[in-house]
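Heads up, the chain below is alone and in the form predicted alone; it's given as structure tokens.
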Amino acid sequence: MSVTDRFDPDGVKCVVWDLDGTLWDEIAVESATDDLPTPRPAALAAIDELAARGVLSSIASRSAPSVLDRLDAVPEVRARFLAPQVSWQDKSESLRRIAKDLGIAVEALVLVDDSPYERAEVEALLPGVRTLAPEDVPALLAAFEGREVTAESRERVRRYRTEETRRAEGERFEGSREEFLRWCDMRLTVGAATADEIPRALELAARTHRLNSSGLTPDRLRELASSDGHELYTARMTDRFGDYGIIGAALVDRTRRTRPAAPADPGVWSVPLLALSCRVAGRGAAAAFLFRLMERARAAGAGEFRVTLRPTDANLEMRILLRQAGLRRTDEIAGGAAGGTGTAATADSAVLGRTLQGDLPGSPAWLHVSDREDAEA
């Protein structure tokens, strides 16, 4: 089986590189001086090409931690890597820590390592992680050829570096977590997607898992977004550290029928897909986006709000959010009573709904939320 047959590049968010025998030829701890071995030009070129496509790079090396200190003295190399792990711990543990630090699923990692033992250890303990030998890297790069690269993708590495600064400031901040979030001055704007935002919305549908309600495919999302009665919304966020970019997308379907034989009900807003970047997990942005959509639905005259949910092992956070927002399972099968306008009617999908009468949940106090149309007025 070829490298390109083993995984879908859309699921790859970070490539993790071994050092000795992979990034460079020699063994760093055996060097007679403090100078690190010279990195292989082909490896650095591959890292740069991946970064241009929005794929992060990190390090997992079983070596003395002092090697990372020495790497810090070579900024032109160190700057290419996020959340590096250099220690004597197992590679599988290093990968878990990298995923946690980056806020992504461990299954979104790919390990490049020259050691068959290290690759086998990771495959055994982290079966969702793909592993490659250094000679497989050209095939890895080829797997990304021909795929659309959005402006958000090109900015991804820079934004993760900003996130490292944000995290470091949080660790130094003298106060509570909520006080720190208030100090960050986070601002979320919600509005109808413009033409140039659609590729990013499709990317969120394909690449997000933790905060993805239904797993609607990009092709299906594109088809539905351009059909009558549907509207695509996006959410943007900024804070004092910089611009997060587009961090959320939601497809709204206003063609829903309350019964198979009934006409379309303008009083129902249905959301076949709600997807948010994992970069904003834990900051209230997912809840704020959902609540703002509810408010817009009520302002448009809707009395009921529904979301299609396909539970997975990864999207527990989304399921908790929907429950906290007061959405409960209805008798309707996803896509069934809607004449197929939602996701496919499958046994693993459900529709959650709630009334829009009465009080709606409020966004976190530390997050400033507004409609993009108001901000642009």
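Residue numbers count along the first chain shown, from 1. These numbers were taken from a predicted model, which means no experiment stands behind them. Here, rigid core means the biggest group of C-alpha atoms that superpose within 1.5 Å across both forms. Compared with the form predicted in complex with its partner chain:
- Two rigid parts of the chain turn against one another between the two forms, and the hinge residue out of 32, 145, 124, 65 is 145.
- Treated as two rigid parts, the chain shows its smaller part rotated by 10° relative to the larger one between the two forms, based on C-alpha superpositions.
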The other form holds:
Amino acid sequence: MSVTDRFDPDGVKCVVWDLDGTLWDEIAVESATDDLPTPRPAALAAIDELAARGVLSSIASRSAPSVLDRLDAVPEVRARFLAPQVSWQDKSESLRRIAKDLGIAVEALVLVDDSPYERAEVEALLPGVRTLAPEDVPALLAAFEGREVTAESRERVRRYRTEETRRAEGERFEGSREEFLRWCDMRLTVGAATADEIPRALELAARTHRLNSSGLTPDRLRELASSDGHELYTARMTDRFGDYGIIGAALVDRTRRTRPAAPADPGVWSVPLLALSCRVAGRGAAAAFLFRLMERARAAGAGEFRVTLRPTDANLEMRILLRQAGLRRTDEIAGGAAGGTGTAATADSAVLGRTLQGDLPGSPAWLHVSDREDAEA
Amino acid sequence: MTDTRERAAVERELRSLIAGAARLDEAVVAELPADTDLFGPRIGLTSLAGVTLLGTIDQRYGVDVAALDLSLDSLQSIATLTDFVASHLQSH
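Counterpart to the form predicted alone, namely the form predicted in complex with its partner chain:
Zooming out: every chain and molecule, the one shown earlier first.
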């Protein structure tokens, strides 16, 4: 049985590489010169192949912190890694820091390390983290072979680097948090998805957990998005540091009616799936996307807004976001009377709703939100 | 009497936890009316801050609001959250 059996590639966001004996043959602190050892070509090729599929790479090395300075002197190697940790601390601690710096769950990391001790230490203290020996890397790559390579995936490493720069600026910025957020000049645009945006929307459905309302599968999303009365919306974001691309997707089902249907039914916007990237967490983008969708629903003549919620261990933040937007439990039940598209609640999910009359919540003052009207006809 | 005192203590402490999660001045949150909306302009709780708040409540009181309150009705105001936490404390 392969070590990567039972391996869910969608759960892996970052591969953490050991240095000595893994990324290169030598032991860096033992080399006679200050030059960085030469990385193994196969390791660099693996890192690039993972990056093409949207998987980040980082470093956890138990060595002198000065090795990191030597790494900084070789930009073509350094540029492949985010949030590298080179210190004498335990690898489990390094992995915790990497997860924190990148804003991802520690369980989304995989450690590649030639030392059985280090692998065991991480497995003991971080039971959710998979570890591999360097010779297992080809099997790791094979697990990702089927994954679609989207432009967004390829750009992911660059985006995380932009985020690192942003955070470094944030640490230097003198002023209040709100002043900093304004200074970042964040711009969110919301519009109907164009054909070339659909792979990224499906990817968000597959890869997001914290800010995913229902866990609707990518296959089901693709099917529903192309069916009558449904529309897929996306949110794109930029700030002064760069373009984050598509950071949110929402499927809107306009086939539903209030129950019991009134003669002059103003219509309902139902959202079977709302999914947002954690890449821009803590900046109000998720709330702004949801609030703008509610405004668009009202502008389109809808009287009510609904979202299907399936609570999980991971999506409390989404639940609180929906609560913040004033969405409360409705009595809509499994199967739903209208449409039969299976977007209504099932046993482990609920349909939350709110009226679109009266005041709608407003986006944070530092975010510029606008509609994108470039959708295909 | 004891219940009233306990509830008052929970409310005082929750105000401090809310201030911490929403990055507000504790003294300001201590003075807000009990019916101040958690998501309104005065407190401005965000979803991320809300996750922090429910985490600290669970740590402090052993009351897992996320698990006990599916639609998070308790996250309306300082008072409703206090009521929820205080009532679940008593059932222990």
